[in-house]
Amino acid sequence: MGELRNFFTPLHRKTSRNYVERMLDDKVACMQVAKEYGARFWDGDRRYGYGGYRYDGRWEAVARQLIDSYGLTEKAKILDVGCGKGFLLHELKRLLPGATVAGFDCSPYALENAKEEVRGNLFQHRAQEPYPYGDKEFDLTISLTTLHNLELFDLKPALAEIERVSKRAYITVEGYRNEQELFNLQCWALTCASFYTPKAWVWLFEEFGYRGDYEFIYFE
């Protein structure tokens, strides 16, 4: 197994959340809208998702940590599974202009509204389907807050494909360590399909042959 990382958690903790308010706000209907991954999920009201997912430079700190931790150079090839609007890839490309970046997402809306600088490197695809790349083609594959949206039977092929195309990999998923965090996660999550403790996630990684690095974010 890889290492437990702490790249995304500081950014995740900067957002304040009212868990009970979201649960009581016609949450089933909001979940149905969110799972369309359309305009309302990305740029509509906060009750449906991000509440306006716009570029503001917040991903630069994460990009710098990835570069430093994995020794990425101008010759690096980087893949983002579930790239959204490509903000993190944009930061990586800005810091490493010579690097090759690629990404895919299931959302046509996100791809159409991706950062112009990397939009041509992105395409529509699902994380659980075979990737159009060769074995160990990428120096680093990343996937942040995407894989927990898959059901168990889709997690296995997604993790297998990430492992196959990557020399090194890093993923972030939602988890919980106690009953309070489970309650908060269930209140807040709109698209999550896999609710597991860190021990359960690690067991799944090992069971499905994923040997890369990982991080868990919690709703404290």
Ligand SMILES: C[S@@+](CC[C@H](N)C(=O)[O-])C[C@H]1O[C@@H](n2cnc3c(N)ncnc32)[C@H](O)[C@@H]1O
Second form
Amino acid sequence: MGELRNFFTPLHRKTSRNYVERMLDDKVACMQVAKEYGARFWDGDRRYGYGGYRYDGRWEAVARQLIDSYGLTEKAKILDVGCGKGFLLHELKRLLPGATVAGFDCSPYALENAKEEVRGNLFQHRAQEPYPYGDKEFDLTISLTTLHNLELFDLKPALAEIERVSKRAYITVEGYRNEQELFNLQCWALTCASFYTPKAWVWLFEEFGYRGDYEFIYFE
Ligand SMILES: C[S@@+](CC[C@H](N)C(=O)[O-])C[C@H]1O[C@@H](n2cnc3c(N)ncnc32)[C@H](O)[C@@H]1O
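Okay, that's the form predicted alone, but what's the structure of the form predicted together with the named molecule?
Time for the whole complex; same chain goes first.
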């Protein structure tokens, strides 16, 4: 079984969030817009998603931790499932220019507006569909804040595919540890479809045969 990691939480904690305000701001309509993962989710008003998702170098710290923790070298092959605009892959490639990076996402808008340097390595695909790769083809597969957007029946094939194509894997998903965090998560999340405690997530990983590492982000 994989290990609990702490790579992404420091980034996640930097954002300030007014949970109740969000819940009262026509949230159902905002969720419907967000789930299209189009321009408004990425670069529209904050009520629909990121409120402007621009490259600002914040991913470098995460990339460095991944390189150190997984011993990635210039020969590494790395896959990002739900890569969005490819910011993390770009950092990895910047730090390891010889590495092979690949990523996919269901959002055409994210891919069209991806970091130019890695755009050619990205393609449109859904995490729950079979991946066009061989067994254990990647030294590391990562998936950050994507998989909780899948429903349970899609999580199973997605986790199985990540496990199949990777030597090592690391995923981050949203979770909650108590009623307050569940409330906050439900207020804040626009696209989340799987709301679980860490215990339930780990149970799911075992049940679905995912043996990679994981991290949970919480809405404290
Ligand atoms: C919160 S964003 C995170 C993006 C990126 N990993 C990052 O951290 O910058 C969630 C991502 O999941 C993608 N996504 C949602 N459902 C998906 C699916 N079924 N297959 C692939 N990507 C999906 C969205 O398009 C979006 O890029």
